[in-house]
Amino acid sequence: MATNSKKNFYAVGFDLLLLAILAGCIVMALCSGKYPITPKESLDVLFGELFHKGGSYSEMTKNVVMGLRIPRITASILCGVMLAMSGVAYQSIFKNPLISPDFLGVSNGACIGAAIAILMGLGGIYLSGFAFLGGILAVSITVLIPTILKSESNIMLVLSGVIVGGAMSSILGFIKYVADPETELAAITYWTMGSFSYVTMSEIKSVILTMVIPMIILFGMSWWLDILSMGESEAKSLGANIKLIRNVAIACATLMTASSVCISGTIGWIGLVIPHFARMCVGPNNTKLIPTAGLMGGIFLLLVDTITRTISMAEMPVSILTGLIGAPFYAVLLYRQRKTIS
């Protein structure tokens, strides 16, 4: 009992430390960029505009902080949190450390939705809406295949995701083939590589409910995810409705992933790597793991986005840097955990 209390105290303390790090990263991100701003100026603008007090800052400083940096900081944190939490949920449900949030085809479906919007000349919130619907449609098809085949096997669902993901990739390839290479193709390619360059608060507000509500539900059922990870026979003996828990968790994780992808484009590795790193810090208990992974994901993606917009004159797509960091880091994790995985 004392050991459990000590572990809970450690997990809470670790999360508070992560919150402090996140706050520091937010201030750093507010100050960083082509238009440098001091920490005092950025905080003056932030609190002055939030509480309608005004201040001695210039109009340019206000526009940079509130119009450009606050939306992308908010978006990068939210997307990092959602992708990392979704990764924890998927890996727990399927008991597979190689599962990532987009394995059911949500990212490929969202890419097709966004590509269609670009071909139609739509942008902003309409592009996000098309991407969200495309992601949900792809996952719906993935889930429908095992239903048609009258199979409830996790393996069948994974294979369905592979089939749908492959089909969606081919469709996206065809859309790129017919797109105007001077304008539409470049926009589609850039979107599929992930970026927060053009994100607005209206886009964030349009998906905030499909992020926050599933996140709360997923955290509330974290104990049941622990039960499910014990195996079907033990879960049933403890009164768990395996099908209901799995479907609700998949629905929540999918909504969170689709909401993230529709405002940021495709960003890889976060939902795959961050859950492993969080598991090393607080253990496999989902009640502790889900919030810790979320905070780590938010910090990681905020840092990556800040680096991509300051490292050179031309902004680098986010997925390039997440891949450069994520791939070798994941290789190190696999090496350290090779005995437990085998």
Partner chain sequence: MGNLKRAAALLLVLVICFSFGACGKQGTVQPDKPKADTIVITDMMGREVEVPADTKNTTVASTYGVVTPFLSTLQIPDRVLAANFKNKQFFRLCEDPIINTGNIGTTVNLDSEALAATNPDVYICKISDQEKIDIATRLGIPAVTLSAEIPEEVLKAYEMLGKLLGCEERAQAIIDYLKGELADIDDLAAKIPEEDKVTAICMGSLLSRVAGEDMLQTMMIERVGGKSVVKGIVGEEERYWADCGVEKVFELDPDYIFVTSSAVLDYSMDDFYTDSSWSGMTAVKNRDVYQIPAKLDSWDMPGPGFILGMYYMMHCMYPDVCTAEMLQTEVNDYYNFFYGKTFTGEEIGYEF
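We call the rigid core the largest set of C-alpha positions that still match within 1.5 Å between the two forms. Positions refer to the first chain, counted from 1. Keep in mind that this is a model prediction, so the values were computed, not measured. First, how it differs from the form predicted together with its partner chain.
Core-superposed comparison between the two forms: CA of G231 displaced by 2 Å or more.
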The other form holds:
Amino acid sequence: MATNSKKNFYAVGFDLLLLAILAGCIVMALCSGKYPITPKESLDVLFGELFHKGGSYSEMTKNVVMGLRIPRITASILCGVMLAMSGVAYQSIFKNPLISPDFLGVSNGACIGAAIAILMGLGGIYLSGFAFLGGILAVSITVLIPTILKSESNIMLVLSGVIVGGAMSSILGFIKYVADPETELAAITYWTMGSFSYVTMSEIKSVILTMVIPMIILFGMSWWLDILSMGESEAKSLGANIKLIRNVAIACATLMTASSVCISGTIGWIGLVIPHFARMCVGPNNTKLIPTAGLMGGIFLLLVDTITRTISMAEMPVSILTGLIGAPFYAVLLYRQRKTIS
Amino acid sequence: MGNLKRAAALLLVLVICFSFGACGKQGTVQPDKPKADTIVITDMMGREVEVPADTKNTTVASTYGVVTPFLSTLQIPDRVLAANFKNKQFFRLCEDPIINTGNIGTTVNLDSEALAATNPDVYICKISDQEKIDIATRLGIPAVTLSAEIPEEVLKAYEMLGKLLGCEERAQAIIDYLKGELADIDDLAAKIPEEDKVTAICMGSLLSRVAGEDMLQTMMIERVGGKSVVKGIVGEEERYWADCGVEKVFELDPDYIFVTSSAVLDYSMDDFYTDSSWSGMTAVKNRDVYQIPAKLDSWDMPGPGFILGMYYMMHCMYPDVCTAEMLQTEVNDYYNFFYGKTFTGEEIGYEF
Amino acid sequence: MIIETEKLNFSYTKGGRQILKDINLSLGEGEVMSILGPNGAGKSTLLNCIATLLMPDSGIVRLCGKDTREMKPKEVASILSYVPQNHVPAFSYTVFNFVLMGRAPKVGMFERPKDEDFAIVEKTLEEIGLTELKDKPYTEISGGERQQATIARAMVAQPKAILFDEPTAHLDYGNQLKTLRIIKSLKEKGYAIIITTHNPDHAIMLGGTTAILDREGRLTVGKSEEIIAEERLRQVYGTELSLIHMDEVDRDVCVPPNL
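Can you now output the form predicted together with its partner chain? The one shown was the form predicted alone.
So here's everything in the complex, that chain up top.
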């Protein structure tokens, strides 16, 4: 009976496989790049530095691994995990496999926050801070509208997201219009398309808590997300405190997404496609989906970012590749599912 | 979903094979440098930076376009490992060997790994570019910032680079030359009677954008005897373009309109004459709209070229004080001094 | 008494039509109540009020003697399960996992169902007869089987009462009877059951009490044999019909006239 529980709630075998793939990808990413490093060297540096043992590697190799690649690898995995997991959460809350974390406006809000910081000439930690606040504020407004209208329905929330999202697109357009085309506009555009080029370990450290804590909470209540996906009246009649679960889940997913956006800019498609693919592999149970989608998201974004930085000299924003790969991939997924969709 | 699991396992195997096979040692890497003595220099942000003491052998790399002319004029091409060229054609005409150096990015985008592979002793970037300073620091390469927005800064930049690269003599020669030129210009400008002084403005990349009170171009105008009309008009940031709007420009109605050559224009020079809304402007009526030459070498960019920009402006506004022959002589002198060559008007992009 | 209502009043909008007017009813262990009424009378509304999905304008609902206004959703769900008329699946959970959700009233906020919950689900599936389908996605089974799964889900919480909102509405003739048989067996197990239905025959077959909700919001309650009378039914449905006693099935049968 114990194994029965395990089998039902966790896709152990599959997740372990994914973990192994992730480890392999990390090694590959560590030794990919214009500065040539062999896998053995990169692992030497990693273990040497982590355990303060030192080793026979050159200073520059150490700097490239620890100073350039490790922050990027860490950031891209974390953001992939966060975006995928919050995508799962949103899809369960809204009972809709077509929703992505951008739905309630967190990405647009974070962009506006970042754009304002760029216009004010701020950078670094302030930029991240503004982006984070922007994302949270946008979602708060979106959630506030139905509350003011005294409506509890999901549809109201979705419509509110559409309204706020539309308004924010216009604001962002205006900001781009007044931005200086020579310096600021490029920075803002890079933000709206996502990039890991300048991410630092201190930025990552500053958001690690707002990533990990909501993740743990979300995972803890993952079974209740299944209940929520039964629809409002049924979930209520099953004894679920819908408001509480929904608000906590939205808050967690938003924090996770905002944290990701504030260190890397907006990256699209991951929150939409990865949950879908994970669902095809392990089924719709959130207890399985959340970890599995997280691992897949981490692997995917790590691979995409590694390709981005090794392919061209002029760094391509990450969203371009996630879109180029994500959109056709999504089409293939939908094609395979076409019989079950209607 | 058994198929997917099999596919996933296959992917794992592929990834592992790939990582051990494909990313072997490709290309050459600069070997580790021995721990050397260092000296401290102050860069143009006021930061104290530790750089190699053996300055005569210091290698340098940069992605900031403004730095390149400085490096080129200091004549140390073998020590420049990477640079960003705004206009390669010019350096080709100068036959400057610096043209063969590498490229690790643009003013906006630095290729961090290429910087690591290049491994210069020092990396030079624009002031306040915290992101690039940060990357260089993470790679263990000292970052030195440079700014050359106004004449005083240009001189200071040469001084700093001279110290950094062990070419103090050449740097001093350049500084003396520029100071001498500035003194000459001041003398000429002093000859202009007050009642003959004219007003002028410098337009930016948009018709609504002008050089503000604190910008290089405005200082140039004033130094050569012109009267600036942009008092109180400044850009959002220090020493930055001011978006005052087209109507403000109409209101200011200067006698002379100069157009910058340091940025890509959103309009063409003909627009001043074909657009009827500009027809009422004094400068348009007198056909006194000039673009500062930029075909090869920009004369109003941060860098030593502003000297020529100033002579040019003086010639446009006061052709009796600074005649065409005078301008030609100064231009030839300048390029001779810096590059040992002269160019025709067509090559540079001006005509008298 | 497991379910009691006292002077329940409800209308959807202020000043709008009164859906429920001073409704009193009570139901104890092992009792079944069928609610009949014309379309739009408010049968589902009444069920929703009892299940605390809707707040009545005035009046009290008591479950096992406790006022529902003082109960948390989990407490209510432990006593009362609800089988909706039509469940629209969004994701393809397996039948087992779907039914497992019924254990929610017994599971904490950050917990998952445990082994004993699994055992209860297995047993219930066996009782209902769905064991073979337990690992199939519930989007791939027939409507009737899904209805059975929903009933199983209602049972696993081991509630005292189960509410059915038109359980036979989307089922074929055979499955309708199958469902009614399940409901009867639940009654015999001791559950208090309320079902709303459009078919007087079903009320007759289930026995117990019948309640008729009219368009003015009034509820007429009584023993099925007494309440289900020809004249009354004619009034309720606004049509000719006959109640005929059939010896073959030893009960009254409701028969429409020729078209």
